[in-house]
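In the block that follows, a single chain appears as structure tokens, in the form predicted on its own.
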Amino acid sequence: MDVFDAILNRRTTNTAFIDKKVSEEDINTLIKMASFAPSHFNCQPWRFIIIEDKELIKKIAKIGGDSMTQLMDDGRFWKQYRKYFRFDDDEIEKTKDGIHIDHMPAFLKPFAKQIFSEAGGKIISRFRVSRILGNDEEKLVADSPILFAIALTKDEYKKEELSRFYSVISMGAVIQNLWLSTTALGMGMQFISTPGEIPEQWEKIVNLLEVPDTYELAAVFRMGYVDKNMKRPTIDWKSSQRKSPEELSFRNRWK
């Protein structure tokens, strides 16, 4: 594939994967690509580990469907992201971000708005609104055919020194690299970030992982090949628009 089309195909994958064993050469691509990614003095600070067990990844599945659950119950997932979510397609092309949550139950369909906002605590709970994403990300998860997680050597993520915000940018172009193949590969990816969000979550998966003290556990994907016919989750979103390059770029100076 083109690396202008992989750019601009490029998606993250919220339906499930098809049930297919990802293949030894799929797999030894990947870690290929990743592991040409730039990096500080070529440094190289990252580690990877693919996780295949179907029982450590249904381990991994339910700290993150819990992990979703906890922070819509206690406020926090609202409190942090509610500025991103959009409803309709006047607010999509009125702001060109966010994520546009499109898909959900009917019945959920008028109270969308006050379900998804800081104040929604009650209506979440009644309508469960929470436990039905968490479950959704469980089984995402728990039918991944594989999980890819990096870790940094904390010789160089130390915090306050610039060392470790070149990690992090090694680390983006990693991931980025990670995206691209996936996507030339017919395979989708998308990011476990909820058990982060949580630190005793997140220690979990790092125990599990069995991690060394030396590495930091920085973030975790599932992965898989893809079928665009795949059924959406029972509350779902795109996220395809882009601001212009107007908007977006400055020649010369700031304006």
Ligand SMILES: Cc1cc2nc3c(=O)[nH]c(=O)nc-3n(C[C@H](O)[C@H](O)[C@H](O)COP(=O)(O)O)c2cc1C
Second form
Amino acid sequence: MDVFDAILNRRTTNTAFIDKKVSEEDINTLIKMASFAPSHFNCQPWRFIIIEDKELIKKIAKIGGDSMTQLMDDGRFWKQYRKYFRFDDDEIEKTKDGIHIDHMPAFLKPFAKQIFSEAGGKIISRFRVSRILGNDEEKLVADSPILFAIALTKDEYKKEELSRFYSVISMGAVIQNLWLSTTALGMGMQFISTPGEIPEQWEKIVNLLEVPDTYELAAVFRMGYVDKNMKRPTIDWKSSQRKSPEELSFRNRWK
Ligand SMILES: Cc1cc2nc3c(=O)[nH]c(=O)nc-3n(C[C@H](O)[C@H](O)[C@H](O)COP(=O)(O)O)c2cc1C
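Provide the structure of the form predicted in complex with the ligand, given the form predicted on its own shown above.
Then the entire complex follows, led off by the chain already shown.
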């Protein structure tokens, strides 16, 4: 696949993956492509854990689902992220950023804007929105053929040192290499970020994966082969808009 096509076709996969084991060859390709990312002084501050064990995936899925429900129930998620939510085509066409929550059960539609607002707590509990989202998250992760985790060495990922920033930039390059490679292989990937919002939940994953104290577990993704016809989750979003080059970039000086 041409690199430009891969960049333009890359998308976050919100749906389930098809029920197919990821081949050893494809796993090795992903690890190799990830390893070719740039890093400061070529220090390669990362280590990767590929999780195929069904029981382990199920346990992480439960942590993901519980974290999602917990974040919804305590209202933190909406307060923190409300500014990114769009509810109709006009809104997202205007801002060209954020995520368009365009898919939800019919009974929720009349309340969409209230649910995704600070005052939405009552509606969230009345319609069990946190449970719907938590269950969807758990199922999506549990049914994923593999999870891919990235840990950064604390020799580089050090508090208040520039090397911490460099390590995160380097990991970003790894993630993009992975994302483009999955695209080329007919696969998809999705961040499992919700447990990262709750330190106790993240620690559970660290312990399950037996990440040593010398490494920081930094990111976990689910991966598998995609099929465009897979059913969307109960509540879902899309976000393919991008701001124009004119809006995003300047020549020589700011503005
Ligand atoms: C740091 C970071 C964290 C993200 N966390 C999540 C997440 O928890 N769940 C999810 O579905 N997508 C997550 N995403 C994906 C973004 O929502 C997505 O990249 C963005 O909406 C653009 O959509 P696209 O990837 O389909 O182009 C994350 C992306 C980044 C870079």
